[in-house]
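A single chain, nothing else alongside it, follows as structure tokens in the form predicted on its own.
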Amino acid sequence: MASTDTAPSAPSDSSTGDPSRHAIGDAARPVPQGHKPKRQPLWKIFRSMPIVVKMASIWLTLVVVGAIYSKLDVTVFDGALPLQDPNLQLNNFNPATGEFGTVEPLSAPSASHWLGTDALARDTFSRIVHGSWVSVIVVVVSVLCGVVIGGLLGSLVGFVRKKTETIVMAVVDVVLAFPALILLLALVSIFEVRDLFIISFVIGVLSIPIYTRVARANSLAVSNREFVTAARAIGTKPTRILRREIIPNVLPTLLAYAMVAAASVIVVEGALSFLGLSVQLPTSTWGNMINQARRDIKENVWQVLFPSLSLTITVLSLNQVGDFFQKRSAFRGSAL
């Protein structure tokens, strides 16, 4: 008789003392009626990165900030903030102290200019900088065309199946048999695109099927847990359980491929730009400031060090972070 009296044993694993075994366990179990499952903070999360991680995702933050502090210069402030114009010739007549400037073309790193002055003797930190906002505005709009249209084609395909997933994705296939970076070229050059978002929804729009496949994965297998069946049993709307049940499941895999997409896009951003067929000059682009500065290579490396040293920097951190991200959605979605 004393053997029936014991405590069930199911408790002893929240006192395993293992922080992290203890959240999985009750981001496994259901969610009371009413009631939102609990989400890390973002300083949880970045105290959980490894070091490289912590790396990568402080340039990328550094990356923003200075993109939108420049933008904020030129729109706002009208160049009232101290960076420097990035297009302002400073061996020749400034407007602002109406005298002619002194400082040589493609001078080396000092105080005065941190990374040097290209060919036309322009500050290279602050061309580096305002260049940051052209790839900040590709990865963003580029990655909002791929999760919203591409993540809600994937996750209605996967969902409904039938001839609507064998038409979307013949489609997609055709889509991506054609290779993107020749096709992106194809219409850049053929319709004289110059305009940053123009480009920029091209870009994205070219996007789409990839996300398309990535969320139809995802949502194929979340169709086939326990909690869409038990919908699907009590007669729930296939709209509710959409919107409630599949489309929040796919959406953190979604943005974590998301991450190591835009490192992508702006490669390939960054290859128009050196070919010419992106923002018109004197715009400044990481990939224009390459393209500009390797007739000088000889005579002084710093002017493409420095712009492609930046864009490799930001393509790795954004793999990095993705790779993080994806890791701990595939450990979360296990949970399920």
Contents of the next structure:
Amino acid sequence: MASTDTAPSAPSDSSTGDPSRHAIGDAARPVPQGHKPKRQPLWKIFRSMPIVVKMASIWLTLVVVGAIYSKLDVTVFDGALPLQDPNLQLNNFNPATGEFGTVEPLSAPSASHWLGTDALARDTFSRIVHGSWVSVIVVVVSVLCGVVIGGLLGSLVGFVRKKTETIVMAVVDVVLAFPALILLLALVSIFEVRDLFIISFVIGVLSIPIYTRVARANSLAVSNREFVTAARAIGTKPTRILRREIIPNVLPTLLAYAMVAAASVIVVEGALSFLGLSVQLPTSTWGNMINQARRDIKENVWQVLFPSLSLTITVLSLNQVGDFFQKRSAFRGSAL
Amino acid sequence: MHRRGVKRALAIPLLLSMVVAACGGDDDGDTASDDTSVEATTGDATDDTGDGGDDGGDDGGDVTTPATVEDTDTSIVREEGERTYGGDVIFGLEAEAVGMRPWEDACGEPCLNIQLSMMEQLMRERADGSYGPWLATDITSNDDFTVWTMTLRDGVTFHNGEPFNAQTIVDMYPVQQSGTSGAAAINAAKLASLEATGDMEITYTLSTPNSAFPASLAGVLGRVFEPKAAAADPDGFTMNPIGTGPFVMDKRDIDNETVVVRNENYWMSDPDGNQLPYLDSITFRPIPDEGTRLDSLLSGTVNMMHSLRQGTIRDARGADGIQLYEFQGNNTGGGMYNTAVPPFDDVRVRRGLNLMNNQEAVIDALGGTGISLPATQWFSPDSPYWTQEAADAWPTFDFEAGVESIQAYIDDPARSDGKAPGELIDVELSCPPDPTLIAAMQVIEQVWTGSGLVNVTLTQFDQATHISNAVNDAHRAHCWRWSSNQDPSLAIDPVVAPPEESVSNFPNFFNEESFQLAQQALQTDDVEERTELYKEIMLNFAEDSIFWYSGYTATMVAVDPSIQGINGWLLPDGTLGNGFPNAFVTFTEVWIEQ
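Previous: the form predicted on its own; requested now: the form predicted in complex with its partner chain:
Every chain and every other molecule in the complex is listed next, the one we just looked at coming first.
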């Protein structure tokens, strides 16, 4: 975890003239109350990315767009959008037509099935696109859960300290001591949870401790800065200091960390799916696609390869983008 | 209520132990619970030696059953060729054998391969399905099959030099009673007591008539271990089992390898008078991954392997330089409905769902096309109990008829699930999370859902939870396996018994006629008569629609072509043995061609 204290040296904020960077610890210029840091436009951030990070960003965008598209196809357009039914077994009896399908299972990529078909003659491309919805929801819900609850908690205890910090961090340490994946497996199998949002929420809850730790570490550092001392000296209420000085300065690091954590979350969901403990079948997820295809790996490697690649590239992309934003947040800290 | 609760309490650990031991095979015992198991490519609760059988032996000639599936030769044939001494077999097993105590440990096919190389049974199954004496020489019963008198083979000694006689069986009995597997086998055989009525004669007294008792002696109940050693150090017996078998334990390194070497004092000889066994040693190596095990055979790391998975059989068929021995068992894949829960309490729903079960597509999803036949009853066509009439009675795929049957239920104002007429029925279909079963359940789901009448929920639980759900009546439409290669009574009786008396009546369905037919079958040893009785039960099964079927279990032993004698071994009376049921090999007459 990159820390503001260990960041490499870099030009000072004042030299860049970026008003968003003077807020941290500039004792000579305490942050005016109500000041809102100016946000850099997304396209400028994109332009500043290395080529690999750019490609990663594009891939992540595609995944999100694909997820939304597949959901719209099912919920709004009732399958009318140009994407094949991910669950239709094209070699089985089709009750809608009253006929048996003739499409070969485990077929190689072709014009009619871009990524081939699986063992039940279902279109693999469509299943991967629909599977991305599961990954996106798991990431969004769990990251939101972690950032909001863990971030607030960590910022609070890092600022307040004393007994509150001792108690909260003791609880966090206890929860962290449990192997999260094992705990998750036990929870979903005992309570027979198969709802996507509940599974995502459970993953999010289990990731709260680590977000708390990250937020607390940054909150501790920020709390000792001159501008916080100055705010205290002029009689600013602690809640206002927390809201206006601490959290805004902890958040960038936390969000950058969230990108990296999101990659882990996708892997965790993939593991659950692989073990048959994620969302209910026949909903496709990348993990259950790999699980179902592994039996036929000698006969047709494509059906394991494509969902695996989707998973790998997404995780890699999140790591790349996460690293990029972590460096940006560290760069911000270096101006102290 | 309490009685059933106690039965469940006893059954759960037994079933779980069965599953644990069986990851890949399953249980061998004569227990009631052996008769059923979760449908998974990793499991079938089949017996190692059993198969329902007609009486009368074979003269040692070939018994050739017709090939029942495309490209499959399931015939049992006595191999020709000059037998030669020497050589080592290295056998790749699909799982390690955790326990070697016949009275305590559940023992699946991997375990049986190891255990029965060192221990022997009082009876063994012949190629024609009947049972012949092995460590016994003769067995007779009274007229009502409640008292059985058995004569034991003279001149047999255990590996530690102890003699085998009637006192051995008497001394084994309390050990068997104290163990999980042994007690279940005693209960299933309806054995009340036994006594030595001579130096080499035992008399068994049963609580109720049981014409299939010899089949029980070909399972856990008849598996002979040295009782003094077992009583002195029960736990140590797992590491150093002592029996009368053709091989003696040499080295046991759990999860790595178990080595057995030739028993120089073995009692049995081949028809030419040559002392058995031929091999110097057998090394058993657990290789759980199917692909790795097959690759190990192809690369020569092992020279024998087995598999209970259709996908591996398919891959092995495509490989060069190996010899395959395939087997079609009675074990019948599919599932059951919990008829105690609406809407499965109504035969219109059950029958409708069965009519919409496309068996061919399910078998294809299981990877069994060309390997496994669609099941129509609890006996494969190789079994003497299979009948054409039962096969014809089983409903074949008819979507329209299925819709019509369920529609009749849905439109019925008095429908049992309490919903308003016209509302969809809810079906929870559950299987363990095995890739093949996941595929199979999705095939079924597509058609059921596509009827527009069924709201299907697919659930998956690990095997232990899956079994526990069935035991605790927390199941609805539940993947399961039925039947075994034991005597039919062992599989069928617990399922047709009143649900309040039998924990293994998982469908919670009672048909008085089926129950009475099963009781009658225990009172005759005439195979034709028994076949007719079991046929009637199969017809009732088709009519009541409490099960759905996919295909029969296919298993395989694959070897280096120089290894011979797997298929056509003989019983001591010269009759042909039952080959290699469920990938379990009898090593007595295996030799390596020079």
